[in-house]
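Take a look at this one chain, the form predicted alone, written out in structure tokens.
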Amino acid sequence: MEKPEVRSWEGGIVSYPSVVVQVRSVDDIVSILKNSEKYPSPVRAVGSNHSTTRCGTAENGTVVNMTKMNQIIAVGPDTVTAGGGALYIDVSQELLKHDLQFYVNVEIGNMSMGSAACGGTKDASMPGEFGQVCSYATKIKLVTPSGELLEVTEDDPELLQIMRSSYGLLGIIYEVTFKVKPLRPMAVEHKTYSLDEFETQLPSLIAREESLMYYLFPHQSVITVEFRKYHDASGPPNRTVWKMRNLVWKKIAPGFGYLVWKFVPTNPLRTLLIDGFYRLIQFLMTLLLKSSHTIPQDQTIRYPDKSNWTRYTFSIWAFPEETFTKVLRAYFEFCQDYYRKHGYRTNVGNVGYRIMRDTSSLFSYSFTGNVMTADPVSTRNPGWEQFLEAYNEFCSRHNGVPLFNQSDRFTREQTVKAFGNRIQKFQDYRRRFDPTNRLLNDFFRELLD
């Protein structure tokens, strides 16, 4: 029998599992975990599938998809509780009707609340907070891959740890329980900096106590940074900062890029037209892109289920902020240079984050100190996989950081550079909870064993 076909949401990583299952009860779960015979390994649940690697693939095993796991079972003062196929947007949204808030809002909201708590996710981090979202995780209920049922508290904190970053290796996780917050209004403001004025303001940026989001024009050597803040505001909230940004990145500067690079034919002007729509973008950010009373919740963007032309997908390595100026520098160059020998340079723009340093999980990538990152963004225009490996060579050399669900095309050395002696504590779970490799996948077993 001919073998189904599963795509990421963006359609660049295709596997071939033997079987794809729905699910829609633990009970279902058990079922396929201690029947190897029926469903094959390697075993591995998924949601919306938008990780940019194959950490979800299953070739010649099963895949196991969550999306109807999809209940909100309680909200209380100060936490939530949901199935693992819930979409974060839609936890979100309920969270909004009891004035609560995500401590962590991602851009992604198509994220399942699975993923969410054993996977990476990047976000900048509010004064004081974390910048992951699986670092707000106090309880994960799973099956081993035995079969059995294991529920992870804080109560035992070094596996909560290796639970928050397990990418469903010692199990599947079928419902979590995540800290939340009373919601407080946000500000937000853009500003834009040549390459030698973010060099030498970052520190003075920093010391605003501010989230720290930015946009990279390499090309250009300019940076827009996105400052957030909560404060105290009174009155009705401003509902449509953030309605025009996300349109933007869901839709006009994907869809921009995607054009340009199937129509026009000669690198020159394509490099013409995206720089030209890139400083449009800087100007009406700086412009419009402001308000001293926004939701967070609105920063969130819910995709459609199936991606269309405007899709795109990313790469992102974290790097020590106290070498991040020499690095971005170096970045900037490596790109013009990438173009100059090779005709390509991304489609979409590049983006980073500041993170604090973080040890909730055992595979953070702020798990030293903090980080700020540098993810280029493309709609996988020819030539994107030949850059990001000699992005991801570039990366490693200046000490970065990757993330197994949003690196993609990174190695095993580069993972051992990155996690040390990290990875031989995770074999030493994953082996105890998984002896017979019963949702290891080809992707796992190169990087990890």
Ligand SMILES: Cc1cc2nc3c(=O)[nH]c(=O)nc-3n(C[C@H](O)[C@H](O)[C@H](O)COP(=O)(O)OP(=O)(O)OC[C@H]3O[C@@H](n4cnc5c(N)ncnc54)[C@H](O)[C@@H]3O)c2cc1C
Contents of the next structure:
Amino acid sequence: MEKPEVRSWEGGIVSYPSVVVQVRSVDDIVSILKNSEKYPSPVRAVGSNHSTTRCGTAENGTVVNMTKMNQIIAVGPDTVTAGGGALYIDVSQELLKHDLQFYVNVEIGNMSMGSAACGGTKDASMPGEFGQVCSYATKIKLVTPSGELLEVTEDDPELLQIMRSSYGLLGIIYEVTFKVKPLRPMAVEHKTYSLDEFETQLPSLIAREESLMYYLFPHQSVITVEFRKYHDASGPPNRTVWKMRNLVWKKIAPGFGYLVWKFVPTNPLRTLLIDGFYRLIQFLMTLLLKSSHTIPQDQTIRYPDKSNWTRYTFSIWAFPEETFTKVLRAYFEFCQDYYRKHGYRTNVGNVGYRIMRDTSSLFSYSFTGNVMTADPVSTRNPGWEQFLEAYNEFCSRHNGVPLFNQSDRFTREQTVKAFGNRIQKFQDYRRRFDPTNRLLNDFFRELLD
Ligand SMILES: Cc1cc2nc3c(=O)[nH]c(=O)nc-3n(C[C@H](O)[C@H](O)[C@H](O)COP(=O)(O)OP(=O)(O)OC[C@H]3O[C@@H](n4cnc5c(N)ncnc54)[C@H](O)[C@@H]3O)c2cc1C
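Same protein, the form predicted together with the ligand this time rather than the form predicted alone?
Everything in the complex follows now, all chains and molecules, and the chain you saw is the first one.
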């Protein structure tokens, strides 16, 4: 019998499981995990399949689609509980009705709550807060590899720390509770810096005590920084600022990059067009994307269920904050050199985030200190995969840390360098939970075993 083909949302990750099954209840998950004849290993839960790596693939195994387990179960004064397949944006919008908000308001709305609780995520840390969604998961309910029910809470901090980095390897999450907080007005503004200016001014930008997200333009040696802060504001909020940002991020920028690479035949002309486009974008961001009163929820984007020609992909590594300006200069040189030697450059503006030190999850990329990231973005224009391999080498050489669900193509050696003995600790738990490797796919076997 022909095997079903499963593609990631963006289309670049293709796999062939034996079975794909949509679950609607905890009992469905239990029956799957208990019946390895009908549902062969590896068993991998997936939400919206937005990951840019093979973390959720199950070659010859079973893919468990969680998206119908999407109930919002309870909203309390400082928590929200939802099914593992509920979308982050739906829960976030429900919180808005209660004058509440998530701590971390990522741009990706399609992320499932199950994946949010046990996988890597990033958003610029608001002052005094974490930038990883899972750090606010306080109760995780799952079905273990042998089909038993388990609840992990803050009463067992070590197990919770492991669960928040478990990527479905210790069990399938069917319900999760996140800590939330009262809704607050958020100010936003953008400023553009040359690389030299950014290098000298970074300490004072950090001292502003605002979140720092940034757009990187390696071929122009320019950085546009997005500053955000909570503060008290009255009157009606501005609801167009994030709409404009989201339209450019979701459609216009990737769509333009795609069209330029498809229809413009030569690299010099493509470069002229893409650099001109981003000069205009830098100007407009500084001019238009500012307000003293926006709503945090408005940052989150709902992408179409099935991607279209404006889809994009990206990768990410995080670097120690203390060395970041050196790394950034080297990253810009690396991109320029790579273009000179191989004729390849990414066709969408790169991004990055400043994220606070965070030991809430075992594979946290900011486990040992504050980090800043440098993330290439593209529409998978020809040459992207080879570029990523060189990028991974560059990042590992500069003591970067990758994310298992968002940094494509990194190697076992690079994993060991980034996470050291945390791998052994995870493996000890994993082997205890899953002695028969019911949930272990080739991707994690290669990187962790
Ligand atoms: C266009 C685009 C924009 C993005 N923007 C951002 C962003 O701004 N910030 C950010 O942090 N990320 C971003 N991402 C990455 C994305 O958030 C993560 O990859 C996230 O994991 C996707 O959620 P998902 O539900 O699609 O997970 P999936 O890709 O379906 O799964 C991810 C991992 O979690 C496991 N898993 C999923 N559900 C469960 C469950 N119920 N129980 C146990 N394990 C489970 C899977 O097996 C897999 O290992 C973006 C991705 C794309 C394509």
